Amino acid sequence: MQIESYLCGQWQAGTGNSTQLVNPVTNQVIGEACGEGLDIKCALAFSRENGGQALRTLGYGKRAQLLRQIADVLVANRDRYNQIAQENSGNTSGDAGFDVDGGIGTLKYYASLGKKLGNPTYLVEGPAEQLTRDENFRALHILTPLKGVAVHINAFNFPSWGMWEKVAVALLAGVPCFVKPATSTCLLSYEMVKDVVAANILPDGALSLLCGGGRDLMDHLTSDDLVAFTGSADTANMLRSNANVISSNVRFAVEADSLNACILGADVTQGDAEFDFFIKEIVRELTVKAGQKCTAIRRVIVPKASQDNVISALQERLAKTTIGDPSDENVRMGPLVNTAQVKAAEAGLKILTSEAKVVVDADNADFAVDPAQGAFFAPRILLCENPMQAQKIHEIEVFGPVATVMSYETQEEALTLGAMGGGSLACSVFTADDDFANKAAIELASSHGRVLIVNEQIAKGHSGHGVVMPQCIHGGPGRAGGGEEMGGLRGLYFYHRRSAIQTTAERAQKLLDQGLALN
């Protein structure tokens, strides 16, 4: 099957090498996709004359209708996209509606948000300020659509949810998309585009994909687009330091590498609800989606008097998961997207194994398959034995089912030990304690995009340490890119230039009372 690329309004064969995209159970290539030679400085163009411009004469409300409309095309094929996650991401069931229902639940959340914005076409912030002795000169804040481009890096994990999330909210701002998701699962990507353009509900232009090649993206953009980038840091620090991105001053947001952790509180023991689940939620982020994503836990953060109980809660629970072919009705974690990950992982594991050894390995894996036969890797826990003096479990993320727990003596070192990530996507905590939980927000929150604090009362009904809710922001400070995304309407001021105007009284309330206010 060949790939092709949507851009200028059609669709695109490239010419040259192509990537090959394989089925991670069997290793059988199931596509190609190249996107070399394809004229991307035209294509970018074609969307800020077309796409940008068509989406700015709407207001806000017309805008999220066009995403119920996407929406509603998505769920109409949800069956065939979940068949495509599980052929080309080696998703389970399970995983593969958390990516594809993940997506059309984004799009619906902000088409419902979007619809009660009504017809304005920009952003307002208000009341308009006097500023000099003059009470008739007044000045008060604007924010306009950027008349460029959004280009959107996708990572491999979520071909699905990644992009969505990203589209849902440039397009309610205003602002064309350029997607570029990553080759190797492009192939849900791809067919979800395609149905979107049968249905013709998008103007030319504001909706592009680019399926393999882009390396000369970034020498083509202006000052008018930005980059909201999801992947590792090292791609995102080679992006942005690209000599017209500088030069440029594009508008440049990353979510990269993230060590998250999970931290039980001291007041928590074995036998309590909090305790297990704890362990519940460890076991859930190592094997959804086989601990490919950018939020799981990548430390356990425990008191030291409950570390033996914790690895054995782990290691007993990680024993009942079946591995193997997710069309498997009985398999609970699936492969590897690809055995290059498996290779990155095997090379990150044994960075890990210097400062903390493997206390769970494959050696008590339930395999459902031969796990030489595809991009199988099973889960592992390590044990580090000095977490304050140790310094690659701290740096180094195995994008994979695999996490160190670690131990403290007080609550001060807990959280200095959660914050020793270097700035993490999120931090889970599971404690009782009223005082411990208040401290922790407080304290974990200048190094977190998002702290969950778990007790028995939500236990049941929270979202997960891992699952990204459109409410909320996404992203992280520090080593996690410090990108935001989302976080309801907060999502939409990325896509939006600032200005301040300054003029009569009468003419600035005439732009309050035309914008849209968000405060």
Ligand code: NAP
Second form
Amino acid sequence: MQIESYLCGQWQAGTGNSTQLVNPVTNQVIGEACGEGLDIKCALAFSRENGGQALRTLGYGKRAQLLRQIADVLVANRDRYNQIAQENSGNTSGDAGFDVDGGIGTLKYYASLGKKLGNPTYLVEGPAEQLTRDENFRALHILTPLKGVAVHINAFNFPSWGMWEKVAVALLAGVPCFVKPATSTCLLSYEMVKDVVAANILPDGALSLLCGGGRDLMDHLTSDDLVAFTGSADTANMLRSNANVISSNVRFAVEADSLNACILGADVTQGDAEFDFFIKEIVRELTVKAGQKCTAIRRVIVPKASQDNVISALQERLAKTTIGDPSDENVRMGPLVNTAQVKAAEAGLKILTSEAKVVVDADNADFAVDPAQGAFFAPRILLCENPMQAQKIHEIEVFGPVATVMSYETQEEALTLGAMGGGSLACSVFTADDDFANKAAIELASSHGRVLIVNEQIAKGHSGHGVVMPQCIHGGPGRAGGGEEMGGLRGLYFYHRRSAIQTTAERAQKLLDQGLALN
Ligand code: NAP
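Cool, the form predicted alone is there; where's the form predicted in complex with the named molecule?
Below, the chain from earlier opens the complete complex, with every other chain and molecule after it.
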């Protein structure tokens, strides 16, 4: 299958070398994408001129209706998408649902949020303030949608959710989207966009898709455009240091990799409810999408006295996790996305073993296929004896089912270890101790985008360590990229430009009345 790109309102095939997409279970080629030779500059201009103009005139409420229509198209094709996620990403049905339904759910959430906004076309921040002795001279701030294109560069692990969580906010804001999914898993993004285009929901140029290529994308951006990047910190750094991005001051947000942690409070011991939920959460994070989640738990921080019990409990649970072909309903964990990712995970694991030893190797595969053909990688738990002195365990993200256990002596040490990831997306704390819970929230907040604090009361009702909810911001400081996405209507700010307007009191009031105040 030749995977095309949707640019300038047309499906187009590239002319250069193609990249093959494989089924990671069998390594069989299932399609190829080629984005080389396509006129990116022209496609961006088309999107700015047509898509941007049309979207901006609609207002928030009407754009929210478009999101709802997109979601309806996706819901109608959900089963086919789950099948594609299995074939191209090695997803179990649960993994596929996580990605496909995550995308649909986010679109629906923003559709319902936007429905309540009416149809203003810009945001306001009032009241209008007096600036001089003249009472009639006032100033307010307005936020207008950027007049460029939102370039969305996505990682391979969420070809659906990663695409729609960005598109939902950008379209609601009135900014056209130019999506570049990771090539290795772009089949799902392609099929979804194809269905949305066929349904004729969006104005021309509101949604473009580039499958493969895009190496010159940064060179064609203008100061009206923005980039929302998700992927590795190395690629992010390379792209945001592009000469044109720097000289044109292109707005650039990064969601990168992260050494997320999970902390067991010193008050919790084996037999306590919080202990069981802690173990369950770690195993879930290791096995969902075979640990290929940016938010997955990489560092397990436990009181010294519980270290051995935690390792035994993890071993016991992981022994029950069947790894294999995700089309088999008994299989709980599928392969990594391709053999290149297996090599990368092996290389990362090797580095970690310079500071930690492997204490659980859950190689309990149940294969109906030849595992040597596929991209399988068994879950591993490591133990680091000197975590305060170690570096690599706080720096190297193995993008797969690998986590390192480390122990602490004092609460302060636990929180210091938690912050040692250099800036992370998510940290969770399992404790029944209210004082420690709130101390942890405040201490960990500055180094994390999200802190989840669990006790028995919410153990069954919380949304999960690794699950990104559109109501909350997603992103983290430092090595996690410094970006911030979603967070309800907060997400709109990234797609708007704030300007101060200085004018008469009457005109200022009129601007305030016709705009949308978010709070
Ligand atoms: P990656 O190799 O950094 O690639 C990310 C994206 O950048 C892909 O679409 C890739 O396209 C594109 N890209 C690479 N070089 C480019 C260039 N020169 N010009 C334009 N685009 C270029 O990351 P990945 O392997 O796909 O994803 C895994 C990483 O993403 C992990 O480290 C994970 O932690 C991180 N991640 C972070 C989040 C988050 O929200 N913070 C979410 C998911 C994943 P090609 O595929 O065509 O090379």
